[in-house]
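Just one chain follows, in the form predicted alone, and it is written as structure tokens.
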Amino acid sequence: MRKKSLTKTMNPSVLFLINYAVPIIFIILIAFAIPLSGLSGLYFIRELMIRLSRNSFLILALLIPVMAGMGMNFSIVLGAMAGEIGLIFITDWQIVGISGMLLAILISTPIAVLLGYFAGIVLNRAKGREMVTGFMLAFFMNGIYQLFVLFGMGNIIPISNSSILLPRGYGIRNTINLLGIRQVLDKLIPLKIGDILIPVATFLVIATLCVFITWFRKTKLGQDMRTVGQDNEVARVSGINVENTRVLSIVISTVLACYGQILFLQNIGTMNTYQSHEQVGVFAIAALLVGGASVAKANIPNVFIGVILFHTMFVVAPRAGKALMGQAQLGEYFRVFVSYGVIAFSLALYAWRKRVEKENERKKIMNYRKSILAK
């Protein structure tokens, strides 16, 4: 019904232009970026291929949110924390290869659970301002996180490998080598195209993850979730526990985010211990809008096409600020203000959507009335 009057009042081009507002912009940014940065082809399709492996499992992650009507969930940040706990102990413990990293997923697992289940009690509390709720939470659970990791690893959780260790005897060191799993899934199923490693067993994982949320919407639950994004009330009134299917959302969001953060510390093979996750819901956010997705609906076409979009200009921004003016921090600064641009810019699209399309709603109720008073 919104939609529907909100297309009568506009022209279907101006509504193409208003839905698909951010890619476009970025494909005009990258069709002036890509002559100036001067990169090879065969340099820019190999960064285009590390970072669609690297990356896509964790902008994966935030659909299921958007479906049940919880918006971006920024608390994917606690998802992260949890993997890079699993990560600290498999490196103290010295375990490498395939079986160090699923003990890796294996240890964070029930760590991203219960984060994810403390985040939608949290975010239940804050029905409509989910977004900003799960951007601070992100930052208090940073605080607890720092705590554990700086002061009890070491002090009250026994860490017996002295070269994660701060020189102090506790607290675990600002960079881990993470060699032992460095790209061990990446190279798990060898295919090299020329000079181009194709990392076929990532990308078994992330298309197992598109295969099983295609799945899981069609589902009891997945149905559930969609009705509690489109109505509260009436989702109530059909007999869904609203309250109960939005934190199952967060939790199931929280784990994938786990898992996908230790996909991608594997493919980097160093982990920044305070740092890693800081800005991990900002860029996969910003990367899933990008892709022409909205706060009320994301797909799987709008995240590959955010990472192709989104990373294409982190490639070339630095080579292209340096082309433009010489130095290639530009590029650098251009890449945080355009992280955190788009967000700003694709909130407030939808919020100027949300007002336009009440304010079409209120009109044809006041039309109707007046039909019916003239009879």
Partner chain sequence: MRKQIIIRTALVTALILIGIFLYVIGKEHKVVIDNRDISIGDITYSASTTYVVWVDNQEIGVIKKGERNAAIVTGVSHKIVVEEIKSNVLTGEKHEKRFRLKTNESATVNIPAIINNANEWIDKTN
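Between two forms, the rigid core is defined as the largest C-alpha subset superposing within 1.5 Å. Residue numbers count along the first chain shown, from 1. Since we're looking at a predicted model, the values are computed, not measured. First, how it differs from the form predicted in complex with the partner chain.
In this overlay on the rigid core, residue 43 has a C-alpha that sits less than 2 Å away from its partner position between the two forms.
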Second form
Amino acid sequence: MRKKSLTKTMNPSVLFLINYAVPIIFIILIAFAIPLSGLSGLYFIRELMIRLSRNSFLILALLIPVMAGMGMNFSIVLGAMAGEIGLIFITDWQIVGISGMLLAILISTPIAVLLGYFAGIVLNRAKGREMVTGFMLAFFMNGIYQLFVLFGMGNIIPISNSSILLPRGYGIRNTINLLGIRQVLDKLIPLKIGDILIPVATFLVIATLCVFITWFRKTKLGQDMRTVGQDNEVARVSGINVENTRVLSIVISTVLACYGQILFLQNIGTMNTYQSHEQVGVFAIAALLVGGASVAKANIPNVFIGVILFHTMFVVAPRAGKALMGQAQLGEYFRVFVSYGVIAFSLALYAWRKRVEKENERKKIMNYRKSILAK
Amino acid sequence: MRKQIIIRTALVTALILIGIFLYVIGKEHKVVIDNRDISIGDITYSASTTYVVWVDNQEIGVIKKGERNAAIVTGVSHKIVVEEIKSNVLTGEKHEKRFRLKTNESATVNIPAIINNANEWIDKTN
Amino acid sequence: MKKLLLSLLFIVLFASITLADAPFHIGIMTGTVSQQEDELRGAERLIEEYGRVSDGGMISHVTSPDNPDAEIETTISQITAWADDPLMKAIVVQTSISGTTEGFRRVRELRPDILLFAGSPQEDPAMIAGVADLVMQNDNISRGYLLILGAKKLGADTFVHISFPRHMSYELLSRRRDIMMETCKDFGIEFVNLGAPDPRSDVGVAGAQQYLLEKVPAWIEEYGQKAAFFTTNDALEEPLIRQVATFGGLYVEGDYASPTMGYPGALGVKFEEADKGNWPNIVKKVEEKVIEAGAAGRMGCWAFSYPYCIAAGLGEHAKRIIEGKSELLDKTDIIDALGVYSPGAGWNASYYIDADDVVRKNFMLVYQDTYIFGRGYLNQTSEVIPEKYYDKNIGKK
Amino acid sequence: MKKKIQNIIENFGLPRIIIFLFLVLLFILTPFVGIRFDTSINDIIVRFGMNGILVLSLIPMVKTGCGLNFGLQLGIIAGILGAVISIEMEMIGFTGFFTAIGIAIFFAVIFGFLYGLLLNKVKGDEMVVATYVGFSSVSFMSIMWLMLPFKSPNMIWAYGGSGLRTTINTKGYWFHVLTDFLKIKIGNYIFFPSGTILFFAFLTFLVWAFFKTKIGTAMIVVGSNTDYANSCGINVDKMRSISVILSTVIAAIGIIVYQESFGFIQLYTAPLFMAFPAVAALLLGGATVGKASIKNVIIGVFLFQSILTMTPSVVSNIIKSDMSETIRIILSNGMIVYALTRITRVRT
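For comparison with the form predicted alone, please write out the form predicted in complex with the partner chain.
Complete assembly follows, chain above in first position.
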């Protein structure tokens, strides 16, 4: 039984199917879903463009901790919080436009560094349980954030703008209008093809980050991180400060997540003061995993494949589900079911692919050995 | 070591300066535009017709006699243009004024004063 | 497989053939039944009357994500997608969750001709009022006074307000609590402000409900049988209603006041085919169960479900405006539309006044009379609310 | 003496001792802030009985190296199916309760079998995959709750007349049958839910005994060293499958016991957030992803549920405002983070 499956997997066309199983399945699904959903192609492209520009940065922030062997960084939520604090301040001071956004970045960077440093230290103490700990840490920090923003602002930190301050005199309202910086980056370099607005500047920023990450991999620090990621002991023997390197990777990730969240919210145009950040980690990680990354290995193509596949599902599935099931609410459940089901399924496929690759390799080695022995 | 400290302090100072700069150029100001009678000293300028108003090249709208409107502007230096409008046709009688606002200032502008080139056409408040 | 494909093809074909029937379309977005069923039924009622778009009717119904704060992107795209339909003339969102404002802004940019109605906004009132043509919410300002008055009519000496920080960051909920405090002071009722776990936090709905289930008996013991209980959260209503019915205390009405809110699950009310779609029957069934539980004269609700009336009523109002029969901001026209779905119920309406003292004419606050099971109406709609309770500075430190 | 104390600390784990001391502090505070000491104790005991089995259900999968079962929802759904079907059949009292469990086990075995097949394909990534399986199964069942032809007037929607409600009352069916079984009342405020606790103890014993059998030990071998297990001729995939089925079945029973005590069956999105507290409790009990024991379950459930019920009530009585919830989030999650960062220190 086992042997048979192995010979089969050596067949190149089957191998191709296995290697690209996830994208193929997604393409088939989408091909069915788009006509079913009744959405126009134009809408679809516009929506996908927006989602790419909105989410890529946040997902890119996950790459560096994976490099350092810390798995998926659920504590990017902390970075998102830092970014939101920056946005609260600029909204209070009524600083608008690109300069408002830059000022928000400037204010939130030190906060993100601090939070990232804290998260790094905590995660260092929880080696092997980084992901679960990161998850809990996000919950914990959410409490601190709430304390700071809902009870501290207006009481300890002066806030004067009545449009974000609750009428009781302290605490920030549940939602904040970011009209002042709404889509300032997206529309900085205006380019319209047909009816579709292309956020050139945002894509440029994302491209810059990609270049930075590629460059970073080659630096001394990047090399160190990869060594740490592969084996802590080896890294220690070769004179790398393992703890420090791990903390640094989380700090960088947190700061990037902070910028990512600001980028995300400038596109959305409104901010949910207490909830916007909560699920940032879960969604970014889901998209990255769909893109073919694993807990131990993730690269830039994974990010973009992930965004496209994951968000296509999210755009198309609700209406397609509704058309398929006949009832609106069933459509919503159907969307969640398909979206997450597909994630689980594609993860299973990736894992399967990994195993096939391993077995093929083993077989190659065996053949090689055999040929040597035959000689 | 010493050099490092100097570089770091310089960097932090530079960032703070950039922050202040961004604050100044990104700050929003409210400019209230009045088309109402105004008395400056002994002279009274009275509002008589309707005007279309642009602030920083953005149209604020038509302000009738005795009405008031507000504009939100960003940054330090600004330009206001008023043009008379009669039965929905622009008459071409344009007046232009430039003004600067400090970070926490907002302003009230009076159209009749602008038309008559009075000095006190703008009232800045903190 | 072939069969499926064929049938799919037919669906698509039919959809395109019959599309031209209704002269215009109305899009309506409601929550799923995961929170409560009523607003969804409101949308279904509209479909029943005017048909669904895919069958050549007028109504296009979608549901919003169950976890709206995390899936703000989904909400925005769902709303924006309607701008694609050239026949779309109005969009109604009941429970305008996070993302509605931005969704509306995007629709405005693409299609300025579409009417945008928001029911029960979860976002900041001034923010949604800035983009929507009409916003409608239950009158949390007047109810700050009326809920206390209702409690007083039932003989309360203590009013217990149960909430959590996230809800208190909503302007109208926070203001309502402050008005309640002020009213309590004037009536000589003790006001107790209690915290409970947030169902959207780490403990989830189950954890939050359990906390209430455990604590309410202790609270009733502490504050006495004459304590009235109120919670700002829908999920917390079920355990609260159940414990109040069993252990005593008063419960004037829920936040989203409806006979189907909390009561059926909490008391195990049995519904039959005849009750389907019949509010008076549903009220009667709930009333029987409340009396059976020994809570007659202690618990109440609105006779017609609030979210149901808003969802269906806003849709009806939109239709009438497009047909030229109603004025967008005409109070009587709006109340008329609500009345279609709540025959015989009295409604009151006022306007929202924002932090700058500007009266927002497109932001209506509405309320119905309170019905106390085993006692009857409290005549809340005929009460005159003293002007001072509308002061926005109430509760300011 | 000193060594003895050190031994105890090492055995119990310093973080758990600190959390325990924190709890003691909360208890000492109760009379001063006006909370009844006895009701607090009672709440904890009740919660312990309610949640114990759900946490216990994680054990078999951890033992075979499948990691923490973030797909616990699958078992919960099987349990809910059992519960609603038994109500639909109008089964009352213990008959209803055990019918529910019987039906739930039937579904749990099917779900667990399929789930096991999937997890065997993704060795190494079980936890991530399980999370998404949990999410999607909850949504899938949401569709089912609306579509399945349930008729019981106690369960269907009021206005719509079909489909199941979000919460279904178990009163009049099998509410508190187990809790009230052999109930011991101590004073006015404490009652000891002997039935629930005994049931939990019984299941715990079964799990413990199971791992002493031949299959059980084989499963432990699979969990500690796959290659070794392979060379011993143990069918690794089969053992893992059994453990997944077992976990799912126990979870299904666990949720029925939970509902029996809680009084409500919660449908739709409610199960979504139920895996997390169970996993957190187990970790707090000193378990790791690869190693967990019955001891961890008992300590974990006790500490986790105590913090969950005690912190908000004490804090909210100290500061009578909604701010107490923020403090609770910080305190209880802070404690868990703290425990997570300390475990390795104790072991080395």
